[in-house]
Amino acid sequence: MPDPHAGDVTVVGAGLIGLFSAHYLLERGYDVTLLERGTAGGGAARVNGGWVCPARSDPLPSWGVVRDGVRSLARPYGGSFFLGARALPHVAGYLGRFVLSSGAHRFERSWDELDVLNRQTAGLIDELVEAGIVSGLQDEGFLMVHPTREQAEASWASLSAVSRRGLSPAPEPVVGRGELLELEPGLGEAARFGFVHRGDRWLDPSRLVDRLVGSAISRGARVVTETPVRAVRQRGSRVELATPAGVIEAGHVVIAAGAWSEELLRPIGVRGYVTPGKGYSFTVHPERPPRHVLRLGDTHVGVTPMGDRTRVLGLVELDGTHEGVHTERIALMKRQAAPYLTGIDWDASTDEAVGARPMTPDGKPLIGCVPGAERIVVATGHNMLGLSLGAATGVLVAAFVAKGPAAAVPAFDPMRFTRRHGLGSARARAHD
């Protein structure tokens, strides 16, 4: 039952994590205000692939990604993970910790820890469907296509291992081109072998943002846009937020500002190393639109059907900025995808966009109270998994607001990098 005396909470950020947090805070009876620096659903919230994919929600840091990043410095128009040479001084702290998190043991441990949230995803999304907030959820499966049987079988073996984590069924058998064309007539010549993997679902993320905003407003929440928060500080039993319009007070504050969170975290002593990782997407209109999500060989390019349009997505770019489309990245994605698809005028693509994802060095989010300022709750750093992990994060955020540090999940401790940095008390960090 909602608590009518729950108090007031201000959520900084109206992206997916902020909106999911607001949803579950409203369920507990809190008076909620969302402050958004731009428009609701900015950043990567509307321009992602729409995947609700707990089976695929693994951490990014791995030796393969490290390899791609290093190669991109010398060969900037290949691979899937790009590092801008000029940005290296600005992301060095993040990259050093990323490399340390990329070993096989650390990768597996981080994935196990992410599954604390992943295991809640399907049930929570089903509840949101029943509540009318999630609509248009698709579950026809992900179709993995490859140019050779060897690559398809290696992918099949990898996803078979993933299925043993218990979040998806085993992939269906590998089939050849004839059966692939029965599944997807619009596949190109590069799609010679492949298989369907079920269990993960997808939706239109922009529609989800609109429904979360509408639901929050209908239950009394205030959504204030074009209002950046410059600083957050706890004073006794209240929290102050500095904005261009003046100081706003709240009983609790949730920092869910996505890739912009670090500028709020550092002054209060949290070194999260939250770094913007730019993800690219654009829209095409195939003559024969796909019915499945498509994963195109080893290109790391994905294709998501979204009603009357098809979204192509991929790449992670760290160039030290939050925005700005590099057209050569879009061109690369088109070159990679073109052999796998037919009936597409690639020159007629629309909605070319970039979304800044909040990347952390170990691929796990920062969720928890700030020591010494427990009325400030951190909820950021979801990397490329904000949609999949958003609902479970919202439930956890509401628990932190209600219970304080007693709700702590050590794997997501927002201070885990700060403590390793060797700084002193929370108060000392706030003045560092």
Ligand SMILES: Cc1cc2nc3c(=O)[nH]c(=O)nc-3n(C[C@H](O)[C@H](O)[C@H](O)COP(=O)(O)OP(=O)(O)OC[C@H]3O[C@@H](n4cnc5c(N)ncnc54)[C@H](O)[C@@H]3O)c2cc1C
Given for the second form:
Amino acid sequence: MPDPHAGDVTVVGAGLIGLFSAHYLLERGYDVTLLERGTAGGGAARVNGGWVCPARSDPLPSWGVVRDGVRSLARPYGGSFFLGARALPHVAGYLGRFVLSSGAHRFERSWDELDVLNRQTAGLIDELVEAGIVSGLQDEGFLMVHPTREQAEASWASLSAVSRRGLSPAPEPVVGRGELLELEPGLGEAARFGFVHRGDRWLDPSRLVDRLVGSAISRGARVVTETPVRAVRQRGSRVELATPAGVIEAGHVVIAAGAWSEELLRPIGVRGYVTPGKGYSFTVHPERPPRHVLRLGDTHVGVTPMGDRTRVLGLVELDGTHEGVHTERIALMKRQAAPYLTGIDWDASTDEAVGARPMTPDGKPLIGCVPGAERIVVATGHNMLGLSLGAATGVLVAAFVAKGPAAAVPAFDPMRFTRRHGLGSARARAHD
Ligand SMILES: Cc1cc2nc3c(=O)[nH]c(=O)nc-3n(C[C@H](O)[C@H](O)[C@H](O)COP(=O)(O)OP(=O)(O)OC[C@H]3O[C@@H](n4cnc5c(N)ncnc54)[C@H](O)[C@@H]3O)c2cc1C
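Can you now output the form predicted in complex with this ligand? The one shown was the form predicted alone.
Below is the whole assembly, all chains and molecules, this chain first.
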């Protein structure tokens, strides 16, 4: 129900989180402006895999990922994780805290906490379908393919455990190559065993971004592009935003600047260790396009059918930068995917792109008010899950703007890393 006394809110960043936040703020009756450094969806939004996947939205830090990361470092031309040596000074704080968050107990607790958002996703996405904002949602299931029966059965057991959390049905039985080819005739020789896991869905993220922008504008929001926000601070009951065109004022500000958020957060006393984790995607044109999302063995490469395109995605690269495609990473993904797929001219790929995921050390987002500057709401750090968690985050952001710190969800407290190290409280009182 719109609040007739709702004020004005400026959202920094027109990526997935900024746009979902704007959507739910507009529903509550706020006067919304989005300020975007580049173009809408210019961060990781349009590059991503399009998975709306509450069933598999587990936190990244776990001993399995730490082990895979160490192995990848040992074989830099074959893994799925890349750490640039020159990036170490920039990412050491993130990596150290990541390892500390990886124990089995912490992993389970963080997953339970993420499930508070995951449980809202399906219903919210269905509402957005009805509202005409989400379209082209596909739900034929994720097809997991493996070179050996043992690997397929291990993957099946792990997804059966995931299903027991109640967000997806149990995976279908493991089948051999003949049945896999009936499901997906374009599969290559390496796909010998596999199974379908239903429940999660997918869409074309560029279309989603465009529809969220269109819907926001049609409801009176302003989307101002090519306008980087350089600093944010609360002054009394208003918030000031420094931009190249001068200082802009707002009643509330939402910081949703994705992997760039740390630059705005640190000066106001929030140390979130938000670190760019670059991921790659590109388009291929298979003779027999897949109907399912494909997960290719232990490669960490995924394939998403998106209408008339097929997107290949994967890798995590920590090189301390937000942009810059390394063509050897794309070449590696192609080498990893090629044994699983036929009828693709890999040299004819298009749309090769990189996106910076906003990574946090414990794999959970930072969502909440800044202590001492409570008209500033932080909404960032969605790691590999910004599309999947976006709608539920938007609802929470609108609650923070309406209710202030009373809406707090301790699991997503933006100050959780700052407080642990005794930093920030003085600087957070940024208003005078
Ligand atoms: C290859 C790849 C595959 C992925 N697949 C999936 C998937 O299948 N499902 C899923 O849920 N997630 C996926 N993700 C992750 C998802 O894309 C991110 O979690 C999500 O984009 C984060 O949303 P965000 O709004 O925080 O950041 P972004 O979407 O990056 O948006 C941030 C925006 O803020 C702008 N900005 C930055 N600084 C400023 C500033 N100072 N002033 C103004 N504007 C600013 C940027 O230009 C950008 O437009 C994937 C990511 C990658 C890279």
